[in-house]
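One chain is shown next in structure tokens, namely the form predicted on its own.
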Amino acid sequence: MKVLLFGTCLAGTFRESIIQGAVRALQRAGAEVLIPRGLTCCGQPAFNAGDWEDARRMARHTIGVLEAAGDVPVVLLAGSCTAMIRHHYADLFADDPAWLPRARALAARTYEFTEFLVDVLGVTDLGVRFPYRITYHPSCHLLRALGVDRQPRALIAALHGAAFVELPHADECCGFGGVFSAEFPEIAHAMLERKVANIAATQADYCLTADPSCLLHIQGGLRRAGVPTRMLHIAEVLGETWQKG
């Protein structure tokens, strides 16, 4: 099977692990991994803020570049930018009759990197040994806008010689929230203390999630609070792309 992987804007740029780790983990569950060139960013930020004109000429240039790049499904790595184009690209497009089908069309062959593993090619067992102590951050997006919580756990139950410790309170937020974190930061710092303390709770040489912003936030938090785990994404561990140390 032929897939569009979408790597997202921070995943790109901050840490491109994650990429390579999603392009090794599906073309070992049998999936032949195309990046198509020209993708940007998927608009949610603008969506999130309120600027839904910026938000759909992005919408408009990703839809463009995902069809020329051929009928296939798309795979994306979070769950904040596949539930952007799953669901609010229709509301970007609602009144708009000839983009509307062209969004619905989209977003009916998009899928979450996880949710596509599990439920798509029916893979949970990538074979890969990962002999430490782990605990899983679900991001909002992920759990509430998608219901996608099921699949990650089976990747994660299925890493072979890994100690699987539950997050206390993990479904709650990071404190990230995309703009929310720049328009209300001291809210933000206050969210990310409290997940902080979570994760340390647990003892966990690694936090795995499946969404490289709260990665990013949460990483940051631990840093600053010399709490040793560290967060990876679940990309990268299926891949083997992490490093140790």
Second form
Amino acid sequence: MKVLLFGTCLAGTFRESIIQGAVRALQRAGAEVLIPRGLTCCGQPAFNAGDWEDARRMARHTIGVLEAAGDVPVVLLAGSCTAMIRHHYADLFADDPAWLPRARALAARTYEFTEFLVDVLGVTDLGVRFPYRITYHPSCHLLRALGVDRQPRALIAALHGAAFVELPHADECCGFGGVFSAEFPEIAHAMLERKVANIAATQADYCLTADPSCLLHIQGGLRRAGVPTRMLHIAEVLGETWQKG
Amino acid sequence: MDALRQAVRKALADEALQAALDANAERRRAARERAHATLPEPWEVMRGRAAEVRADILAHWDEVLTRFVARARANGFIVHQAADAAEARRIILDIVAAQGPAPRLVAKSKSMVTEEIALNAALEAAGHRVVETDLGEFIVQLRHERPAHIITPAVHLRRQEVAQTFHDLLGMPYTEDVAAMTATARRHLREVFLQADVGISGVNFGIADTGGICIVTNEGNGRMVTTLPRVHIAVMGAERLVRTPEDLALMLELLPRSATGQDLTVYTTLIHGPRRAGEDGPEERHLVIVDNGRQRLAQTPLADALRCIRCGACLNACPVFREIGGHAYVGRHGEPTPYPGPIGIVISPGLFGSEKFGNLPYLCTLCGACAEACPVEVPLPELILRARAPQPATRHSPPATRHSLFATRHSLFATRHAPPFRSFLALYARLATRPHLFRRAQRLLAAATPLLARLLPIPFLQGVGVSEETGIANEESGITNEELGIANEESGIANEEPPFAIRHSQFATRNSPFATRLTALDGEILPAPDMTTAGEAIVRFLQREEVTEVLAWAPEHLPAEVTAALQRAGIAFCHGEPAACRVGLTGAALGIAATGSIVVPSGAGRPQAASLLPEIHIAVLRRGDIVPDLTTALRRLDLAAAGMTAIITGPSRTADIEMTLTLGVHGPRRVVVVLVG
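If the one shown is the form predicted on its own, what is the structure of the form predicted in complex with its partner chain?
Now the full complex is given, and it begins with the chain already shown.
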């Protein structure tokens, strides 16, 4: 099966090992992975900041690139970007008869990475050995905006040699919130401290997640607090690309 | 620094507030989840239906409101409709002024809409004395503060602060004993209830088909202010409607569970007009229906916010509210809003204008915990996103015009804060349509991150590059599950008893579900096989309590055997000063098994005061009159036939001071149901 991989701008800018991991994991699961040239940002930062005009411009660009790349599933490496395309593109173009059908068509073939592996490709065990104590942070958009929870947990449960510890208060927000953590860093810090304390309590070697944004935010908090647990994207673990960028 | 950021910093630095907010969040969450488990049908099913009920009201608002007003008038309410806050205040001031020259004494029970219209300040400016009678509101008013939460007004205060306030202002010897503080408030406020010229309450729901209003309270102050003063003014938001008693029952299954984790509030009062012949209660009942921006809001993309039933669940679920509390939600120039939390950051700009409160929708990470907790499925994250966007004038905006790449920024941006970040976002948006430039910018940004991480307090930037640095994956740790000895760490909060939790009852196995529920709520049961035995049991109870006088329903409204037993034992029916009676004796029209509630309608010779004023309330209930649930009860009752119908679920209770449960704050401390048959 051919898939288009949208690595997301954050992973592309700050952590390419996530994208490389996803490519390898998808290939192992039997998919043929294409990364369309010209993808940038889905428009979520502008949308969340209340600037729908900029968001529309970015959405039109994204829709155009993904249409040109072929009518096959699109896989994203972030719950929040998936929710943006799946739910909010239609909001952006609600009054635009030319773009609304195109937005809807793209939404219908867009999947979050773990969701695609488990629900579409039917794969949970990629034969990856990961002999560590691990925990999982379900990011808010993945969990509540997309309702994706069973899938990442199934992939984690299938890791060979891993010892899983449930994260206390796992479903509580880490405090990133995009625009939020830039506008209200003090509150974001306070929320992050809670998340970091909960992660520290698990004494996990690694905390896995499926959103690059929360990943980097929490990693910043862990580092500041001197907690040795490292954040990894599930794609980095499944593609075994996490050791060196 | 702008006012909002200043308020946020102040809240974060306040350690007592932080402790209180933590306790609130954790206990409310545990209580809510437990209460969901006792719902008659699955939560998702019931809240889906509740959402439809409220959406239907908004879709047919004019029609339903018109019917409600007509039937309320037919029931004897004097109905006023106020377009805005100023008109509402004027109407209420006129009613109070008509009771005689200032100062009049006004007793208020908790009401968010009166906070919204700033009623207290207006009454005080006119020379009247206004006393808030909900314990939390009372404390907040004594301290000249504002409520910090729509359900738990004094959530921000520790017991030491309350103790000091009571010591300074009420002359109470300093004590941190919550029961003693509550008793002081009871004594102080009882005088207010008895002397007040006017009682003012809010309204939880207006029932269109019956023309009545429903008010839910736990302490009993809601019943006091709607029963004792000669004039009652009920103030309601124009959208707070349901069509039928069945719809009301659905709302009442969800509202208390979502608010405090209770299956039902202690007092669910249904009011269908002023006192009827022979009844007690106010001679005049006014209903002030306040629009204040609601009709306008219904025409915007934020319309779904009008479904809200003000349970406060979204506040308790919100991780941002948990960090900053209600007082930190201030507008651009420091104006406080009565509505904080997730619903507040939508309706504050929605009702009062985004020029003032357009900054509030940014107090949110879009985590969605609020929407998950909402009993009427208000899509809060969607609404918050819409509240951030420039609002089109109507729900159906014209097709978007194509802006040029360098179009001028929308005016909203000009007034936003954190300009460097905003400029960055705007630049980023422009680059995003130019892939080559974008890629180069990405590289540049990645390279600049270590420097930025040192300059900016954004954790995200400090999280960049961590996995690359450590390279720990190369070391084989070789640890196995066994060696790790993994135990599932639980935070331990689940063990704490929420203030309204059902306690385990010895009654559980031996008696009816009704008795099980009531005893679990600290109510008492006197079982009796027949009325004769019931009469004897009541007399024995009264003799044990050394009571010789009861405030009771008229003899002809009590079972003949009970009346006869009282007379034989020489127990008098109190006629003089009802407030002095320690024990009230009433019948009950129905019992509700699911919640352990009794239904006590008013009527000639059946004073409401008997179930409200005394310290102990004894109610005679026939086992055959117990119905399974609230829906059946509301269907069975002819609501409009009684001026007031009180659904009473256990003794009066409060948890307004540090969420410590205390019984008997305003209403009876003990509720004894004589269960006959």
